[in-house]
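The data below hold one chain only, encoded as structure tokens and taken in the form predicted alone.
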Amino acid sequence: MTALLLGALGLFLSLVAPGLLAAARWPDRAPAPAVVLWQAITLAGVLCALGVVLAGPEELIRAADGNRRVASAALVAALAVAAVIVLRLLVSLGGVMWRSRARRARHRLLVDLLDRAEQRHGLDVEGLRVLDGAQPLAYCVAGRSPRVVLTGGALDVLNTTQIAAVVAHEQAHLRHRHELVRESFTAFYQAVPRPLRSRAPLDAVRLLLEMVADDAAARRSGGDAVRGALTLLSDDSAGAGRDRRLSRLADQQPRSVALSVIVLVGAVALLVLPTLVVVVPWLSVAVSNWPL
């Protein structure tokens, strides 16, 4: 029974869940607990198929009477084959984190090389680096050397408002080092199962960190020059997600603290509730009863 609720669990954690809190709007108004309520569902979902992986063998093997030699095997092959799933997370995650490693060490060299600093226009901003281009864009580049980088085409369109609102989202990206959850969703995205793997996590957790990196600029400049230095910005990728950050910031409501508490009560209790309930019951029947 248990790896039957585990499972039931961590099936609708991964093909469930994502696309109803994906299509939610409230998460816009607590985007920050929204990505931990995404983290708790991750982990959750691994944890959840870990507990298959060791509960049904031994729930089998008990259901059936089985004896110590049986038993003793499948305990090994359930350990193996938890150590597997671990084993392919962890590389996964080393690998999104040293390729993208190798890959911000690059582009910060290059625009090192590429920065005009002629054009700052006396803007006094730890790291920041101008490239030349008639094309808006701002971004940062994360790291132990981070960087703040602005084409000369943002700082044609920009007013001196605006140029602060950007430089302070894209420092609140560096601040909150918003780079390490974007892997870690990159890494669970890449390990999981193609059956069980869902884009839903990682797309909607991108657009949740741009919008606590808007509601950092906001604090800083007003919401008002976040918007209008967000509309004037290029950023072909950003689709429908630009019009949900220009709509909530245009709405300039508070952000919720009641719904921040009850996203992060919930985030807690996903995790604690199944084993509690769950986990600790069956365990404390398996050690028992276990023959060996």
The other form holds:
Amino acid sequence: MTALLLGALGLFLSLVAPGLLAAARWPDRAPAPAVVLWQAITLAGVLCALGVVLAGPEELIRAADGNRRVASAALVAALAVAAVIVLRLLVSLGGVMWRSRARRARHRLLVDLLDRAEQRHGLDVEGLRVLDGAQPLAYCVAGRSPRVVLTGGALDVLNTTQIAAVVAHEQAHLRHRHELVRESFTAFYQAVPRPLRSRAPLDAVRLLLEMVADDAAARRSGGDAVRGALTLLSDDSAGAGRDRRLSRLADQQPRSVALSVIVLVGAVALLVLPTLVVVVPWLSVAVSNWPL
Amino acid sequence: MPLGDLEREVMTQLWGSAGPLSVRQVHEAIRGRDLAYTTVMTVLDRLAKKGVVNRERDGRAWLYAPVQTREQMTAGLMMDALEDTPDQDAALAHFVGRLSPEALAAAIEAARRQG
Ligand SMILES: [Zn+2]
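What would the structure be for the form predicted in complex with its partner chain, given that what you showed me was the form predicted alone?
Then the entire complex follows, led off by the chain already shown.
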């Protein structure tokens, strides 16, 4: 019974819930809690898979009244499969983090060499670098010694307030370590076997992190400045995400405290309730039955 | 002068020159900064180790040249900043959007011309 319940919950969390959450628009009013909810859904999905692997064989054998030797073998096999799942996730996470760090270190080295220091006079921003180029572009390079990068084209089209807004947006990414969140979702994406993997969580979380950074920038420089910068640094090819960011910034009350609380409670419940309701009773039965 | 500024200054000299430069030539070009010759030599050595500068022997002196033009390196950086697929380990967060088709074509062209 435990394995069936966990399996059903796991399938719901990995196949149904991401589609629902990705299609919803309420996360725009509580972007940071929505990111936590995405993390809870992903983690709970993994825990369900592990629960099925561990509980399934034990329950089958108990139901079939199997002998102790078969039961021991099944336990070892189940533990091995669970270990493979966990290892695959950890290896993927380590690989993504290592490669991202190497790529950012190289990027930082080059951007320091290409920096047009003379163009950033009057802009007192820690780690700011200015690149040649008419293409208006702004981004940040996370790490121990982070960089905020603007192109000459961006400095040309943005006014002073809009530049401050863009810088505040990038600094919010850096301050809240958004790169770690993105790396963990990228690692999960890469660890899932190809036919099962989905971009939906990755894309949704990325957009939500942009909204979190937009809110930080709007607190510093005002929503209009962020909207102006967004409009000037992109065109329609930037897609629906840009439109969602623009429309919520036009809102007088872009964020809802009540919604945030509900979403956070839901995220915690998603991780705690299955454990209490399904796993703990199973554990007490299983431990008393197992040939340990 | 901090090491980072010095490296940038040296690269600016190399990028601004029509051909490879010796340590002495670089040193003379930025002499106004009261720099030791050996400091310039160390900086060029570091840049060569980082793979952004090529070093070749010319008689008894070493000559240094950037591996890419400033434009090529800039185009490569922008592509790196904007390249963003899940299989590519999204490492950088950019403010919005992506390169316009013309700018992307120009960046690819500049990166292709290198070498
Ligand atoms: Zn951003």
